[in-house]
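Only one chain is given next, in structure tokens, and it is the form predicted on its own.
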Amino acid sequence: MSKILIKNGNLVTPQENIKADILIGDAKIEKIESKIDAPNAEIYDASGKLIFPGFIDAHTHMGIPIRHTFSADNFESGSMAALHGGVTTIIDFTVQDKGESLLKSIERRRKLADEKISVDYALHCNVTDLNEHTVNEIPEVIKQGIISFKAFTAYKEAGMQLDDEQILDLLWHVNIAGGMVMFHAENGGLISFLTKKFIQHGKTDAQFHPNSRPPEAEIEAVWRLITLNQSINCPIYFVHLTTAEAVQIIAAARERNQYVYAETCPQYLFFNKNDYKKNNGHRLIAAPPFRNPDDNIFLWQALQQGMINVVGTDHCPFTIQQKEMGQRRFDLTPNGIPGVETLFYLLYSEGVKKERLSLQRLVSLIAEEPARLFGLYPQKGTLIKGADADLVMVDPDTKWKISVDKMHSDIDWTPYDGLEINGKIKSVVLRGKWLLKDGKVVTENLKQGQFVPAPV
């Protein structure tokens, strides 16, 4: 592989912005200095560009089964969307069938990604059928480089919900093995009860979706899980948080020296529950639902203050036809919206440019912190000597509007249609190879993404 010398860029790290050259060779960053001479290298002039480490979307769902259909993006199309959003590593999830071993679920999932995916990937291990055999597999799963195990406190009807004793058992075994447990934290009993009542009274339009999964469902589950974990103190990570109260409960747990980490998603910064009342509001149905405008404001502040560690997207798109399968009923419509391609753009344009977020926090939230938490650092998520040469080059001054015809997912709509964006990704490098160069896809480098195990 020939060397690449990227000159005159403005490097963005969680600590500072620096103007420097970057020399890439053998898929790694070889050198970062104020001025580098490399006569035999390909020279790329990045003057005026911001250079970030490749972004990490720590929460995606490519081609998973939901409500008698599958999310619209598989690993091939979803990774095309990712690379156009500067995401060079996704962390997706296994799908454990009833009676299936955890190791078999990993093997099945990897077969769907390998030789089809154009960015690198890691996996979280879903645990939906917990028994003596599966808990005994946990150390072997970690040996394979997967250190995070996801559990659900909802979706009993789908066979995914664990009870408190099962959760304690999982926390115990994962903690001994040196891993982390992730939680979809909503009170499943409360959601089931309210959903049945709304259906009985014929209140099934999208506007009732947030009422069927109220903030209290998240708040109670977060508090309960942290309480259950106090005697074990396994590292735990809450996905897609939506409420100020849940984030505050987590912050209080950290003050007690518990290892608790928080994630939110762009949709919970951008939309609120009133959006479900709009025309085609059913397309926005996701779980958890959008909350109050005050929660949007708090979440932005929590990102900047470090109360939230990671922004993932929960990328789980469905086409218009798939959304219509549910007859516009909140209880039948597939839950999920697209997000991997717009992750950086929303945080940069709506966050940095509107002074809600610093550049340093942005790169921390979608590069360094997910890499650290999920065992990928310093291979991923950073611009230092020896790291994988994953780079994203951004023109900070280009203005454009999001529209579905400019997206690269297998979707025919986007919730951000018409939003004006400041900043445009121009080039993307993955392990020293161009994926996107000056806005053009380098086709010969596609479908070469690799599984990235956490070191054991």
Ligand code: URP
The other form holds:
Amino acid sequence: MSKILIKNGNLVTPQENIKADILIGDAKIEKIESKIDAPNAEIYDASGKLIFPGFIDAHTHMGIPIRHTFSADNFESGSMAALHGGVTTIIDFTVQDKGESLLKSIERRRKLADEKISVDYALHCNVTDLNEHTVNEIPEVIKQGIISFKAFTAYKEAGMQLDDEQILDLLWHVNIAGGMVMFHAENGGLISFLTKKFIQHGKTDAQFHPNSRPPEAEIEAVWRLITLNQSINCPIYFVHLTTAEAVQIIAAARERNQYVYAETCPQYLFFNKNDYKKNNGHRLIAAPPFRNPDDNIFLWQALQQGMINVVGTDHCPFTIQQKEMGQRRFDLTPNGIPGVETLFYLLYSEGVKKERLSLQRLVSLIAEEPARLFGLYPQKGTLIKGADADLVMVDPDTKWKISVDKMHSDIDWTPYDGLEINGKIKSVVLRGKWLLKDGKVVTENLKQGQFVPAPV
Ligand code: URP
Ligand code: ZN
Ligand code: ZN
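Same protein, different condition: the form predicted on its own was shown, now please give the form predicted in complex with N-(aminocarbonyl)-beta-alanine.
Below is the whole assembly, all chains and molecules, this chain first.
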């Protein structure tokens, strides 16, 4: 493979911005210096561009079963959306069928991704059927390079919820094996109860969705899980947090030296519960729901202050037609919205450009911190010698508007229609190969995404 010399870029790292050249050879970053000469390399002038390490979306769901349908992006279409958003690595989830072994669920998921995916990927191992057999598979799962295990405290109706004793069992075994447990933290009993009450009283519209999954459902579950884990102290990670209170509980636990990490998603920074009252508000139904404008403000501050470690997207899109399933009854609408393509744009344009977030925090939240937490660092998530040459080059001041025709997910709408974006991704490199060059997809380099195991 020929070398590439990226000249005159402005490299964004968690510490500072650095003016430097980058030499790429053999899929890796070979050298970063203020001035490099490499006569035989392809030279690319990145003057005026910000250069980031390829972004990592630590939370995607390509083609998962939800409410008798499947999320609309499979690994092929979802990875096209990812690459247009500068995401060169996604971390998706296995789907464990009832009675299925964890190892089998990994094998099935990998078959769906390999040879179809255009960005690199890693996996979290969903544990929805915990029993004597599956618990004993945990060390072997970790040997296969999957170090994070996800549990749900809700979705009993879908057979996914674990009870407290099962959660303790999981924490115990994962901790011994050296992994981490991730939680979708909502009190499932409270949600089932409230949902039934709303439906019984004819309150079926999307505006009741946030009331059926109230903030207390998240706050209670986060507090309970941290409490359950107190004596075990397994590293734990909370996905898609929405409330100030839950983030504060996590921050307090971290101060007591518990290994607790927090993730939120762009939608919880951007939308609030009143958006469900708008025209087509049912399309925004996701779990947990959007909260109060005050939570949006708090979450932005928590990102900047480091109380939140990662922004993942929970990318789980459905078409307009799929979102009509159940005739707009909030409890029958498939949960989830798209996100992988707009991850960087929302954080950069709404965050950095509006002075809510520094460039240094941005690159930590969607590159270095997810790489470190999920065992991909320093192969991914950083611009240093020896790392995979995954690069994103951004024109910092190009203005454009989001519309469905500019998006690459396999759906026919976008939650962000009409939003003005400041900044444009021009080029993306994955392991030293151009995926996007000056705005054009390099088709011969597609579908070459690889599984990235965490080293054991
Ligand atoms: O509504 C959501 N978040 N759908 C995806 C599945 C999940 O719970 O993360
Ligand atoms: Zn979830
Ligand atoms: Zn999710």
